[in-house]
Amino acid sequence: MGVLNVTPDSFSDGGRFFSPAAAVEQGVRMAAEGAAFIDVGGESTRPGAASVDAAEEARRVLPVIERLRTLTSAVICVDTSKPEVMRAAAAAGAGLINDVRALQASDALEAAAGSGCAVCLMHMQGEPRTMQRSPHYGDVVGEIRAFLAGRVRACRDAGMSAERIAVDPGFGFGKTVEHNLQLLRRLPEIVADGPPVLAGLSRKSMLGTLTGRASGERLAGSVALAVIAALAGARIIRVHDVAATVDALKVVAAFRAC
């Protein structure tokens, strides 16, 4: 999955794809490097950002979603919270819903269940503006866990097959590094739940923290956790640098199936 961000404040990309034409762009490059999904977000959900009303993400994300669609195969996400952009997008095109929020926003779950869209369900513990002042777990897997169990209940009450759904355990969403470290050691215990597994690491902050790298020069780190987290079962991998990483998990998928 290629990281596309229509938005001026992403930590690791921001203003870079802001203009229409330049994330369209972006997003065919990806595909052609083998991206399967390209995930457009209008809202930035960096640890402190501020929040943005639906109108002005509807009108970052819309345009290039109906163009992707045209100019690409790969399915277009549309990374929201919001039930309006959720509808918009879905009509422009968009054939998965990615909410960091787990579809918990007022009347999103309606929302989702009704584009017909796929869903990926995030965990994040509080709010981007504050979710990494003090992040703390008794178990931090387990109760990620019964959180992602408990919003695929939800799907699946809101009348979503199975097969719609997806998970996400929120890699730095409000976790330390150790948390992530856990949390990727364990991830086969999610996995064994069963909805796929979705796993963002690209140039998070835990790199940062590991290797002393700044956002922009974490490519081998970023690999490096696409590999593990691979390994240990996730099914979809989320990407800035996604040509890079596809090299990788052809290798992943070679030696898994020696």
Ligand code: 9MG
Contents of the next structure:
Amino acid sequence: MGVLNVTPDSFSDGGRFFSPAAAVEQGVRMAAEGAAFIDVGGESTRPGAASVDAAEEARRVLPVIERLRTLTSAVICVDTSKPEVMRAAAAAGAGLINDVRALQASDALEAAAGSGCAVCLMHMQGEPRTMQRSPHYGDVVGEIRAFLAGRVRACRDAGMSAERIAVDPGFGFGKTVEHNLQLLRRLPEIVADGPPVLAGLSRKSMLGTLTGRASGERLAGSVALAVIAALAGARIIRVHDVAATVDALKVVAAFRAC
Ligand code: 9MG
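Go ahead and give the structure of the form predicted in complex with this ligand, now that the form predicted alone is out.
All chains and molecules follow, beginning with the one already shown.
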């Protein structure tokens, strides 16, 4: 899954793809590099980012989704928590709703269920603005598994078939580096719960801690984390650097097949 931030302020590529033309070009490039999904977001979820209303978010993402839908065969995803944006994005051709709030906003579950889209339900402790202040868990893996199971149940109760649902432990969303590493090591337990698992680790701040590198210099670390996540059973890897990750995942696939 290629990351396409149509925002002025995302943590690693803020502003680069803010114009629709630049965003579409980048989406087409990522699809050509092998991305099966393009995740289009109009509001940054980095700690401290400004919030955006639904009308502005829709204004940013809808033209990009509509255009990419006609130019690539990749599934176009909308990265949003807002029901209005979910409905409009589905009408514009999005096939997957990626919600870092796991459809907990008012009316989001109904909007997603009625859209016909697949969904990705992510775990987050707290809210983006404050989530990294003092994340705390008794048992990080157990708590996240229980949360995701509850959200999958809510989606099933709202009428979604199991094939429409993926889950994501939410690396970096209200987690310390130690939490992230524990989640990665014990990812097979989350995979064993059933729904396909998405892992988003690309360029995240844990790599700053582990390597000392700035966000634009984290390619090697991001690919290493993608390989670990894939070997642990993650089915979708959300990344900024598609070409390098696809090469690495081809190696993983060959290794697993032999
Ligand atoms: C929008 N977004 C930013 N990071 C993410 C992650 O790790 N997973 C998912 N599903 N979405 C994310």
